[in-house]
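Just the one chain here, laid out as C-alpha cells, in the form predicted on its own.
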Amino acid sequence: MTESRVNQGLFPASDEVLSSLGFRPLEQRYYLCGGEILPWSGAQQSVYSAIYRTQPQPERIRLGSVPQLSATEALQVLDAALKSWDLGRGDWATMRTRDRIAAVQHFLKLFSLQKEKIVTLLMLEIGKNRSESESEFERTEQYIADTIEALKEIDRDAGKIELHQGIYAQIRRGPLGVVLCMAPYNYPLNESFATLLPAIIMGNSVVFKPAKHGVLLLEPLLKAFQEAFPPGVINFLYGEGKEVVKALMESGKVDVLAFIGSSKTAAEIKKIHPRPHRLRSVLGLDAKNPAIVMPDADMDIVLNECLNGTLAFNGQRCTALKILFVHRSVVDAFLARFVRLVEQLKAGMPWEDGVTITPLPEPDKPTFLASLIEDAQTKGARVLNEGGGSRHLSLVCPTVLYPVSPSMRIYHEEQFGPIVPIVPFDDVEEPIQYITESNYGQQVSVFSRDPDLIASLIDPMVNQLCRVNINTKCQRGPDVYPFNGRKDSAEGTLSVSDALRVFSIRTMVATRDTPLNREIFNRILEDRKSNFLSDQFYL
C-alpha cells in the first residue's frame, strides 16, 4: 500500500509528548493479589503506545511495563480467589447485598478521582481520541452507578416470602464462584467493568486479566480495588495468556469464564478446562454487522449513521458496521457523497481537536488490513477515496472498497479496522441470505422509510440476529438494553440487569407450611440470623 496520502508529520518527533500530557513512563512492579499489592522483581513486559516517535528513527513510544507473571504466580492469584470464595462460605460470598453495594459505592468514589490519568492512558495506549476516551470513562462511571440501582431493584423483588401448594420459599440470586475475566483492547476500561463489576457485586471472587493493549490504564485503580473490597475478591493477573490462562483453566477451579475477544481464542481457552459442564461462559465475540440501504432511504440519515458506524475509533468496535449493502439504484449517489465525507475526516494524534482517524494499537494490524485490500483489488474492487489504504507507521487511512463480492476475503472476514466494503444489490434477499449464511449473528442496520418493507425484514432477521436497528447504526448502548449475539458472536447476555443475572444463579430456601416451620422462618427473619433468608432490602 502507498504511504503518500498519510502526512508523515502527524507523529511527534520525540517522546517528549508524554511530559506535555502530564505523563511519565510507568514501571509497574507490583500486582494485586489476596488484598495486597505485592512487589514483583521478576521479568517485566514492556508496554508500547499506539503512537510512534519519528526521531532518531521511527519507534513506538514506550509507556512503561507491567509484571510478566508465570504459571506459578497465576496459581497464586487463583488460590487468593479460592480462599476468598471459600467454597461459598467466604465473607464476600455470604455478605448482605446492601453491604456489597456499599463497597461498590465506595469504589465508585475512588474510581471517579482517576479520570484524567485513565483518559490520558487510553489516548496513549490504544490511540483513542480524547472525546471518545472521556466518553468511555464517563460511560463506565454511569455503568457502575446503574448496576448498583439495578441490584437494589432485584433485591427488592426478592425480598418477599412466597407460598405455593403448601410450600413457603424465598428465591434470591447467589454467586457462582471464581470468575476469570478477560478484557478486550478496544474498550479496555468499559468492557472490563461490563463483566468485572457485575461478577464482583453478585458475590463472586474474580481473577482479572487486563487486555494486552490497554493494560497500564488500570494501574491507577489498584489501590481503589484494594481499599474497597475484602482480600481476594479481586485479583490482577499479568503475563502471557498462553501460560497464565492455561494454568488457571487446567486447574479446573475456574467456575466462570468471562471473555470478550475472538471466537477462536474463546474456543481454545474453554477446551483446556477439564470439567466443561462445570464451566459457565459469558462471551462477547466476533461480528460482521451489515447495513442494508434501500432505495427510499433518507440519504442524509444513511450517510451520517454509516460514516459513524463504520469509522468511529477506526472501525475497532465489535458493533461497527463492517459491510454496507446498498441498493444498486442509489449506490452511485451514495458513493459520491460518502467518499467525500470519508476524505474530510481528520487524521492525527488522539489528543488533537477534531481528530477521527488515529494510530492503531496492534502492531500487525496495518499489514493485515493491507492484505484484505490487496485481495479485494485483485478480484475487482476499487479504492474509491483519495489515499485510501495508504499508511504510515501505525496510522492507516480509511479505505472505501467497491464493488465488493463474495469472492473477496473482506466480504466474510471481520476487518476490525478502517476499511469500508460496499456491496451493490438488486434484490433484498441478497443481504438477507448473507445474514442467514454468516457465522455471526449480532446486529444489522436497515435504512428505509417504508414501514411495510421494514416490517417484512424484521421478522426473518430477529431470528438470525439479536438487534435490528432501524435508520440507526449498530451499537451496544444504552447499557440497560441487552447486548448479546447468536451463532459465533456471543454466549450469554450483557446489560446492566442481565449481567447481574448471568454472574449469579437463582437459589431458594423452602419449607413445608407447618406451625414449626413458620416459627423457624419467623425467628430467622425477625432476629436477622441469615444474610440470605431476609425480608430486608436496600432502598
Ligand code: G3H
Contents of the next structure:
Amino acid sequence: MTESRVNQGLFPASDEVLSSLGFRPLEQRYYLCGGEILPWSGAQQSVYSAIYRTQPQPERIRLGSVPQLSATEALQVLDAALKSWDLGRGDWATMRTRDRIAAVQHFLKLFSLQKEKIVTLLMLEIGKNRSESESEFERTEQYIADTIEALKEIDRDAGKIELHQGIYAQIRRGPLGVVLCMAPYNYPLNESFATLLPAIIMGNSVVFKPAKHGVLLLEPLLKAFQEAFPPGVINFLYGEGKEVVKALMESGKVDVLAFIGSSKTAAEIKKIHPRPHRLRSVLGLDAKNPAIVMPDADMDIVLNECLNGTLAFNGQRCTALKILFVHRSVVDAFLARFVRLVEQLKAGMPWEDGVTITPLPEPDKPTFLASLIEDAQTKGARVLNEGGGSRHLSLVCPTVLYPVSPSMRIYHEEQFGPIVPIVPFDDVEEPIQYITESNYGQQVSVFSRDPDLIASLIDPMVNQLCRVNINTKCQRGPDVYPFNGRKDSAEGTLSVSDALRVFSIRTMVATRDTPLNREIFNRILEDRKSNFLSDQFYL
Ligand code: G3H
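Can you now output the form predicted together with the named molecule? The one shown was the form predicted on its own.
All chains and molecules follow, beginning with the one already shown.
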C-alpha cells in the first residue's frame, strides 16, 4: 500500500486551534430542569473532540464537560416534565395552538442568534465539515419554520364542527404526555429538533437527552429554551444512559420514546417500561441502503450520486449508500472512475476549505472499521484505492472494497463509516434478493435510463423498503417527505407533518343534535370558553 493519505500532519499540534476558532473550553455545571437552570456540583462527564492534538503526544482535544447526572436527578427531571404535563391539565398542554406557535416563533428567533457557536461545536465535537455543519443548522431553522406552518394547517382543518348521523363533533389533535427524546451523534442538532420540536409544539412535555458526541452544542440554546417555554416543557438530561434512561423508563411514566440510534439499544430501552402497551415509540434505527447500477445507467450520474451517497460525512448517515451492486458488464468502467474520485477527496480538519474526510467522533470506530476491512480481505476482497484501509488516530481513509460477497461481514453489517463495499452482479434478482432477505428496510437507489426496467424494479421493492430513489442517492430530505423504514430500520414516520401526528392523538368532543346541546356548543364557541372546543384557528 502506498503512503497513507491520513496522517499526523493533518491534525493540529496543540489546543490553540480552539482559540483560533473562537472557542474556549466549556465546563457546563448546570442543566435546565423545570424552567430553571440548576447549578450542579456533582461529577462531570468530559467532552472530547473528534480531533486530536499531536503535541506533546497525540490526545483527543478536551472541549469541556457536562453534568454526569445520576438516577436521582433523572427522576427530578422526569418530575419536572410530569408537573408541567399535570395529567394533561398543565398550562402548555391545554394552551391554544396559536399561543404555542407564538412561543416557538420566539424560540426560533433566539435559536438563529446561536448559529456561529453551534456550527463551531458541530465541527469540533463530531468532526462534521464546515459546509455540512452550516447546512445542518440551516436545515434545522427551516424545519422549525415549516413545522409552524404545518401546524397552522392542521389547526385550520380542525377548526370546523362536523355533523354525522345526528352527532356534532369537533376533532383535534391533543398531546400524549411526557416524551423522552434521545438524539444520535451524526445529526446531534437536526435530529434532536426533528423529534423534540414537534413533541413540544403539540403540547407534550419533554425530557431531552442529547447525544454523547454532540452534547455541548446544545448549551448555547439552554437560555433560549428557558425563555421561550413555560417551566418543565423542556428538561435536559445528561449522564450514562444505562443509569438515567433506565430510571426514567422503570418509572413507567414516559408516554412516548423518540429515539434515533441502533435497533439493539431501542429494544433494550423499550423492554424496561413496565407497561409496554402504554409506551408509544418513534424510532429511527439501522439501515444498509443498497445502490443498484444497471448496465445502461448514466455513469456520470452514478458516480456523482454514489460518491456523495457513500462518503458524505464519512458515511455516517443512516441513509448513506452502504453497499453498491454494480452490473458486471460495467463494473470495471465504474471502478476505474470511482476509485479516482475517492482518491481525490481531501482529508483534513473540518474547518479547512474543501475537506470531505474528517476525524470520526466515536473512539472505537476506526478499530471496528479495520476489522470489517480485514475480514473482507481474508475472504477475497481487495482494497482498490490508494491509502484505503489506512487510518491515523481518528482519521480513517475511505476504503473501496471489491469484490464483496455474502460470506463477508461488510456484506451484512452496517458500517456507518467510510467503507464502500462493491458487489458485482449478473442478474438483477441478486440485489432484489439481498433487499428481501435483509434485516433492514429503509431505502434503495436504482440507476438506469430505461423506464420499463425501472418500473419492473419499483414494484418488487416498494413493499420491502420505504423509498425507492431513481438515479438519486438515498436521503432523508426534503424534510417534508415521509422518513421511515420497515423491519429493523424504523418505527413510525417522521416528516414535518407526520411528526406532528406521531406526537399527538386525535381527541374529540361530541354531542347529540338536540336544542339543548346546540345551545351549549354555541355558547362555548361564541364566548370562547374552551381552548379545545373552539372554531378559532391561526392564519
Ligand atoms: O442519519 C440519518 C439522517 O436522518 C439522514 O439524513 O439523508 O438528510 O443525510 P440525510
